[in-house]
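Take a look at this one chain, the form predicted on its own, written out in structure tokens.
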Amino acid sequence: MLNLVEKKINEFIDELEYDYIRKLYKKLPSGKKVRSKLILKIANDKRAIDLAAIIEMIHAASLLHDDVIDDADIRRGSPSINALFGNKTAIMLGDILYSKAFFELTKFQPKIAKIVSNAVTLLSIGEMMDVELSKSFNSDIEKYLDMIYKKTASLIEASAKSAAILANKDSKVYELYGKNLGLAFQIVDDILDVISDTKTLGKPAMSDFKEGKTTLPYIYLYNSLDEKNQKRLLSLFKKDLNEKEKMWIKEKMKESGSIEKSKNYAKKLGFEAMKLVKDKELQEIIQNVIERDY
């Protein structure tokens, strides 16, 4: 079914009647399509394929803008569009994908259009919050959770809720399922940034801290340290870390249990979501998210 989603996206791109856009879109590396898998599992019909294609275009647009904001040269192990063609092209391609997605969204019932468009607003606010939080070290877990809810979880939440409406299922149940899935997904991503290598990540390892992103493992670490070590951690914030400095952070995280605490938080969210649905495949989606590549 995922191939049908990709086929539908290509149809949407073809309707724009501009070969350069086709060329640029083909350069985008393919992701895991968690949002599409979720939609197709909840509402397995033609409208679900269209909805999944719209959500994937929105997600791709957000990543294009995200790479420009973060000055990222790599996306999923391949050169980013901004690295290949420049920031202006990346931003314009993102705008085109957003615009086309919203045009196709108008063909759905107003309730679904409102849910998805509101999620995109939250996503954009989350991106702004991320930029603001990166200006200084953030030790507040609630601020972090609010930001990742808006930036990442809101679109996954909207995907699940909209699919449930399409399928005449309990949208409240799937809304909460999607929210927890989205939060767990981002927390696991943040953990992997610390514990995985560059090859596995498809981007430089431990790049979040260098970019000013104080993710959950770093927040737990900071709050566990004495004043002397807190100051040392702060001195490394937004710095291009050498191997010795990376090892110090990893050792302190191991001593403090910061990674395990972060994993347990993601698992708690995942298990809460799994209790909401009886479907084994939806439970497996959660399971795959909270256990991937540890």
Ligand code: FPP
Second form
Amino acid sequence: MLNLVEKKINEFIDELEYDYIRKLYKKLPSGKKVRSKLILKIANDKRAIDLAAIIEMIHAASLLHDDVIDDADIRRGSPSINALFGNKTAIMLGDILYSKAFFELTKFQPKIAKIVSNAVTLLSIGEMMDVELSKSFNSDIEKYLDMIYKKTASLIEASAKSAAILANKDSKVYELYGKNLGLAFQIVDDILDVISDTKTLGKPAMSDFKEGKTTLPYIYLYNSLDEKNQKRLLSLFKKDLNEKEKMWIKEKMKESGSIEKSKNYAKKLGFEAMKLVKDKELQEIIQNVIERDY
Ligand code: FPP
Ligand code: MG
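The form predicted in complex with this ligand is what I need now, so please give it after the form predicted on its own.
Expanding to the full complex; the earlier chain stays at the top.
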């Protein structure tokens, strides 16, 4: 089924009748397609494939822009479009994928078009919040949770909710399932930045803190340290860390249990989501998100 989504995206791109876009899109390594898996599990029909293709194109557009904003050279283990062709091309390709996706979205019932378009506004606001929060050390867990809800969970929530509407299922239940899954997904992403390695992740490990992102493990760590060690952590914020400094952070995270606490937070959200759906495969999606190592 996932290859039907990829086929649909290629059809949408072919309709643009510009070979260069096809060439650029081929340079985008395919991702885990969590959003498509979710949509196809909830609503298994032809419209669900179109919806999944639309959501994947929006997601790809947001990552193209995000890599420009984050100045990232690597995405999914390959050079990013901005690294290969420059920022302008990455932004334009994002604009094209995003606007074509919206054009296709207008063919859906207004209720679905509203849910998805509103999620894109939220994810754009979430990205801005992420950039703003990164300007200084954030130790406020509520601000972090609000930002990741908007930046990541909103589109996953919208995917689940709109698929439920397509399939005449209880949209409220799937909305909450998607929200919890999305939050857990981003928290796991933020944990992996600390505990995984560059090769497994397909992007540089331990780079969030250097970029100013005080993710959940850092927030827990900061709030558990004494004044002297809090100062030490603050002195490393946004720095290009050497191995010794990285080790210090990792050791302190282990000692304070902040990685464990972050994992438990993600697990709790996952568990809440699992309780909402009886479908084994939807439960498996959560399990895979929580237990993944990349
Ligand atoms: C990845 O975050 C970024 C997002 C999930 C959202 C980015 C959204 C925008 C740039 C708004 C633009 C929207 C459209 C539709 C054009 P991350 O940097 O924490 O993750 P990463 O480590 O995978 O880069
Ligand atoms: Mg990024």
